[in-house]
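Presented below, as structure tokens, is a lone chain in the form predicted on its own.
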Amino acid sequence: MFNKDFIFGCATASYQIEGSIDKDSKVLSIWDNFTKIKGNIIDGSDGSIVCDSYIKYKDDVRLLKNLGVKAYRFSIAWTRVIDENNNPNQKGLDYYINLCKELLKNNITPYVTLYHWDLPQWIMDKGGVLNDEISDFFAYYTDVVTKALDGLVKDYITINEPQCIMHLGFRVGAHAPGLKYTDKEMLQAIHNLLLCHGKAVRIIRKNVKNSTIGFAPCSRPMVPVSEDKELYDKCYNKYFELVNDYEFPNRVSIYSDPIFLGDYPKEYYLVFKDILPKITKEDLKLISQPLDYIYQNIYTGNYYSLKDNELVKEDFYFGYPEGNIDWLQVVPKSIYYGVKYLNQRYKLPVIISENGFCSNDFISLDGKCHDMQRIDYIKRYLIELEKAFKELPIKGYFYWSLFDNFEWNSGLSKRFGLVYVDYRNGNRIEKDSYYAYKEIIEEALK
């Protein structure tokens, strides 16, 4: 079982369910001019009110005090707390402000993401990731923020999936801004990327008394069909191999070594000598600063298995479970796996920091949301991280996500939430999986 230390929490993102994109000068993100465009998002949704958390930001803390999680991950909208002039907005810090104080009141504690996703379009106008000065913009916000929230918050995140950031909205265009970078332009962005994290490191370490501090990264584990070593080293291997193609979400070596380790893996200099990014020893001794966890969002994975001694990955049966969206197939072991892996690779502890479903949820004649597929993901996957709990140093687990949100270019066709919300007139509901989660915590915390 695990202990009452263990950090059982949810997770959500300020885009994704604040709601209020222009009330109290918050200025436009990438996002906010990603979605004006016809075709960008599937059902032609935003993020104007989704789950109107800016407002019912009371009732979110009740909702998760009910459920009984110990912690609450949110983000903060850059957008909302810093305007186009690179001032504060202290209208836009009071309501994380406050936000920290009601969870603190109620026993939880604020664990805040300082960027998933949301740049502000002024930055991007000014080359965005491309541009050397984003790394002191970024800087100059986690000032801000670590100060406004000074002794209410301790617990940083740096970047959320930077797999996705890079990918989906740099190189394929899926998400926004809806660029597609060339080889050269992705490292270099990559590269700045980082040095936003290590920058940000630093003056959370500086401004932050007893602070605790990661990024979140995700990846899609290579799950072993048998327990045969060889099968285990080679999906190990597999899965921190570096390749080209900057393909989501398994390209982690590329962001985590120069984080954990110091530098970019040794084939990142043979694979790309032709096209590298200007580094320094200076970069790197301030990207690969000393994080507390290694924080890892994981839904799913792929089997593997060896044939003639080489790996081989197996393909999905028809009929295979899995989730209400293409990337998501039930592979419980995969979170196993997957934090097995990365501890032993970067020898920290481990706390998931997203792991969730995607269902069909709509709400029934007796007025109430029966989720059992999603009841039966969440208590699969735990099992599998008790397993690993009991063999390596898992600190935590969030649940992606509270609510159903804002999907990204999903819209609002995608529902992953422990609570269901009717997008007609804003009412939450919760379903059968919050009242599961909460017995689930309940037990284990006994």
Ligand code: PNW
Contents of the next structure:
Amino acid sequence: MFNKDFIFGCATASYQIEGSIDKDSKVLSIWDNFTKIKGNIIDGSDGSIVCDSYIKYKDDVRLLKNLGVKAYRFSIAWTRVIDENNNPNQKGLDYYINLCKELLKNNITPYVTLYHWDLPQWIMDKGGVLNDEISDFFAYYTDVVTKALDGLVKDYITINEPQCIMHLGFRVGAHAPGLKYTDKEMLQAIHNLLLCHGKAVRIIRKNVKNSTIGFAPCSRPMVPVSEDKELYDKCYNKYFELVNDYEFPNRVSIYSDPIFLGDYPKEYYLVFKDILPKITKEDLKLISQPLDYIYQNIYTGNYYSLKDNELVKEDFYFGYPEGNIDWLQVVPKSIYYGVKYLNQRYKLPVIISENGFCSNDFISLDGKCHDMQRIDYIKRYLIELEKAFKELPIKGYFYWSLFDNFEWNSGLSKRFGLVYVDYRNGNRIEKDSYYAYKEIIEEALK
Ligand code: PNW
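May I ask for the structure of the form predicted in complex with the named molecule now, the form predicted on its own having been displayed?
In what comes next, the whole complex appears, and the chain from above leads the way.
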């Protein structure tokens, strides 16, 4: 059983839920522009309304309160709180101050993600992640936010899913800003992103009393098909292998080794010797300041077996259980092995910052949303997490997401929520999974 201190929460992100993309002098983000280009978003939708959380945040908190979660992970839109002259925007800050106050009034702890993909367009115009200055911009933004939320927030996550930022946004161009960097540019940009993290950590530690800090990559852990020790070790090594493109979004070590172990993996310097960015000792020191948790977003994984002593990836059989989005096979053990590998290598307590299921939800004749598959998914994954919890320090679990929202290049066509959103009228309807998660939380914390 999870204990009373275990943090059950829900997660969201600014561009995916807030709407009001031009209210209160908010400036444009790369997603505001990317969604305008025909063909970029499957259903042609954008973030202009979605869950309307900028207006309805009190209703968001009511939903969280009734759900019984202890924590709410949301992200701040850089574009709301800093203007194009790099000055603070008090109206934007007020929104987050009010949201935090409302959460705390209801005994819900805010977990703030500083960067969940909505880069200000004006920073992109100056070169974005390839501009060395980006880490100073990010540090300044962090300084403004942490001071504005002083006394309200102590738990910060610097960056969400660096692999998705870099690979989807800057390598294959499926996400904003839709670019296709070379290997050399990728390495430079990744290093700059890690410096953003490092400078933000320094600021948070300075400004926030008793802060906890982490960053939240994603991964698809290798799941051994049996409990063979050799297979386990090979899966572990594969998980941290330097580059395994076909296993996107892993690349765990290139992002997490510098942060937790103080340097890129040895092979990095060999494999990329001709295209290395400039990496100084000071950089690595900055990047590897101590953190409190290993956050990780885990949704799925792949099975592996041994054939003639070689690690072999198993194909999913025809008709294998999967969600309503092409990458989401139901692999409950991915969460067990993921936290085990991460804790073994980086030796810190783990928090699952995202885990969730996408199904083809709709409202039934009785006016309710019967999302049986999501309930099954959550239960299966929590059984595995609980197994890990008995063996390792695991502090929490955030379900993605509180409500259906803007699923990036899939637009409004994909639903991950515990709460159904009717995009015609903004109505929010608690799904069966909302009540099931509520029951799980009550049961677990008894
Ligand atoms: C996350 N995978 O992305 C993002 O943080 C959210 O913004 C997003 O809405 C949510 O998951 C659902 O897609 C992921 O391949 C992208 O395992 C890819 C994977 C996992 C999460």
